[in-house]
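Only one chain is included here, represented as structure tokens and corresponding to the form predicted on its own.
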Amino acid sequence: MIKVLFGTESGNSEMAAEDIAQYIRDSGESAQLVPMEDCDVSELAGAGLAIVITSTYGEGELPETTQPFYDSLAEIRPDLSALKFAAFGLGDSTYETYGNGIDVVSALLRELGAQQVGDTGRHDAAKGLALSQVAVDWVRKYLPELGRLAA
């Protein structure tokens, strides 16, 4: 089971994440949704496998919904050596801050032990393309790695 956490704050990590876990079952693996908000963190390292999908919000900031996420981490910080976890950022790249939430949330699961799979996705807003094109295009990309590390 491969978690696809999101955070967001106007929705576009949502309907990523929902892109990211539907190719994923398309693909034969299986995958649950989880709301950052709803995680539960001194649980993550059971998880495995995880997917991270956040949003920059403002000059930089967490959205709302990824700052209680990234709070419990830091609180608690819970032993992640045994979770996987592949990252997956939305932002604009006409701010400074281009990619600051994904970045942010990443730093802190490699420092509490957790070990990145591939490099990090970005949608760029300021690009045009498809958010939904551009997640699905990066999972793909990784399913093959993700599906042997979730078996």
Second form
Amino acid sequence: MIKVLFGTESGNSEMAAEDIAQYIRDSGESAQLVPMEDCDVSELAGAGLAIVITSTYGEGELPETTQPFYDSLAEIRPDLSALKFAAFGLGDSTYETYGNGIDVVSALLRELGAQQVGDTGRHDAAKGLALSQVAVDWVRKYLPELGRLAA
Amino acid sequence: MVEFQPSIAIIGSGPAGCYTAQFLRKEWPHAEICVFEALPVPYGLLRYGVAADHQGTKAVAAQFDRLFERENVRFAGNVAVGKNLAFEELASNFDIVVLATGLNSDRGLTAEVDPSSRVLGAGSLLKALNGHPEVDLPLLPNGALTPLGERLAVVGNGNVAMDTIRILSKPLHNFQGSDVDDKRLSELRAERVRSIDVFGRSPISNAKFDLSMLKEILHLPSVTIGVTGLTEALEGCQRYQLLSQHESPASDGVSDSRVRVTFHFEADPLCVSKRGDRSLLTVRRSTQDLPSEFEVDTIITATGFENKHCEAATGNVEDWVGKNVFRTGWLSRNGKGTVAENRREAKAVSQAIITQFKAGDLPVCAKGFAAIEKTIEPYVVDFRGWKNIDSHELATANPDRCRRKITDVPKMLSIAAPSKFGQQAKSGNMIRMV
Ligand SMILES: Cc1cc2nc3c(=O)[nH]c(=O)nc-3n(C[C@H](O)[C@H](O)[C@H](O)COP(=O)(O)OP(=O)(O)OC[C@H]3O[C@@H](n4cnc5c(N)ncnc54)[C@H](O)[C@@H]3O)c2cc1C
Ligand SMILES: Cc1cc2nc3c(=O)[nH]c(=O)nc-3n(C[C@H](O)[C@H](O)[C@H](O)COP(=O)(O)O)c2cc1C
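Moving from the form predicted on its own, what structure would you give for the form predicted together with the partner chain?
Shown next: the complete complex, the earlier chain at its head.
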């Protein structure tokens, strides 16, 4: 089971999460969509494998539903050494702090012991490429590895 | 037993209407949901407000496309409720009605304005540059837009003011990748813009614009910056730090081809009068005892939005009430908030609808779309019709542009559904939108 966690403000990350989860299911693995605002961070270590998706807001800050997730991770500081995760970020390169949100979240997850799998995927809204396509192309690349880890 | 699912009509296909459709669809996978839109094309101010050179922000449209393409939400375009379909007929045939019609006009100035002076709304200006079919700007006898002139004033300090300043001062060759209406942009900027004076009532610390919007202007190679009205030093306030280095009005460099953009904080417009060919804006400034006068060619107001019902062919939305009628988006928030804020509110409104419906507080068993289908049949453009327009706009884009918008409704109709509307659709079905 792969948990697909997303934090969003205008809904794009949720759409990316849905498409990634669907692709995982179509490939024969199971996936569960989890909005970050509903995620109990003390149970995160037990997830085993997660895909973490967030956008960036303000001046490189976290979107509204990622912020509380981040804050409770930072406060509770669960031991995440049993967690492996892959990261996908949404942003817009016309902002100086392009894609900062996912880097901030990934850094905290690693600090808490989680191990990142693969390179961080990125969607740049300024480029005009379809988000779905970019998200699915990214997960396709890592799915064999994720599938092995999930087994 | 299958749970009964209501029939839902959403009026307005802007972000507020579309997000509401999204949340209601999640709750009710089989409910009939229809989004009515006055124009043949969807997405409201996402298409016609959000600046043409901010395509990244417009990308949320991909979420909304999905509703109509995959999730069985119906798009009924070219149907202005109150004109092509009576509100009462709609409201009595759907279990739930959501009004997401936005606001149709710029609020303008509260100060006294001589009607012969040249004052226009930033919303009208940005709509025109976004290719809206209704243009609410002065025209020359030959039908071209009247040039704005060399000296401009912008009243307001929100993000719409920042969009206006950027679009009017950015080099014309720097709109790559946008879908700006090039013809209108070059008509409006036919005379080289030399100065833009920007007036905000608040001190810099309370000015509403986002820092990133200010930075975008500061980074333009084509502007020089000036500032007045910084009454207090604000360490730690980033906008103060960025702007205070430019204190005093930008030098009037006649030889300089750059646009001088001067931000005046704590400056409140008192009145607008006419002086010769120009308009005279009188401003009270906290730093000066006597009012200051600014002589400009055009004054652009970016002071918010409102509904002007006298101008709407669709009647007064304030009269559209009922137990099963809900409101969301700019209509309910008085023209405040970003695209994302409409999502937040749509979620809350959807939750309220679901709760009331489940508690049995709402009428049920209305006939839904089938009951009004005949009434709107002569007008309606479905989602496939919009996709035809969309493909056409993408395919005919000029080099360096992502799209070329069709700017008149009859042409939109003939491309949406040639067999239905023919090649010479009449323009009688246009409502006054701006
Ligand atoms: C110039 C400008 C720039 C902006 N830039 C940004 C930005 O960069 N980022 C950001 O986040 N936000 C931006 N916004 C704000 C954003 O556009 C709004 O938050 C959002 O569009 C409001 O959504 P809405 O659905 O309430 O209204 P609207 O988007 O106005 O949609 C209302 C829709 O209802 C339709 N309608 C009206 N009456 C009827 C009727 N009688 N029958 C059928 N249909 C009807 C209209 O045609 C329209 O399509 C900007 C706004 C403006 C004006
Ligand atoms: C007000 C605002 C600020 C933003 N700031 C940034 C930023 O600093 N860096 C970045 O990469 N993207 C920024 N973005 C772009 C968003 O991250 C991008 O549009 C993304 O697709 C939104 O995803 P979401 O709908 O899941 O929130 C900003 C967008 C908005 C509207």
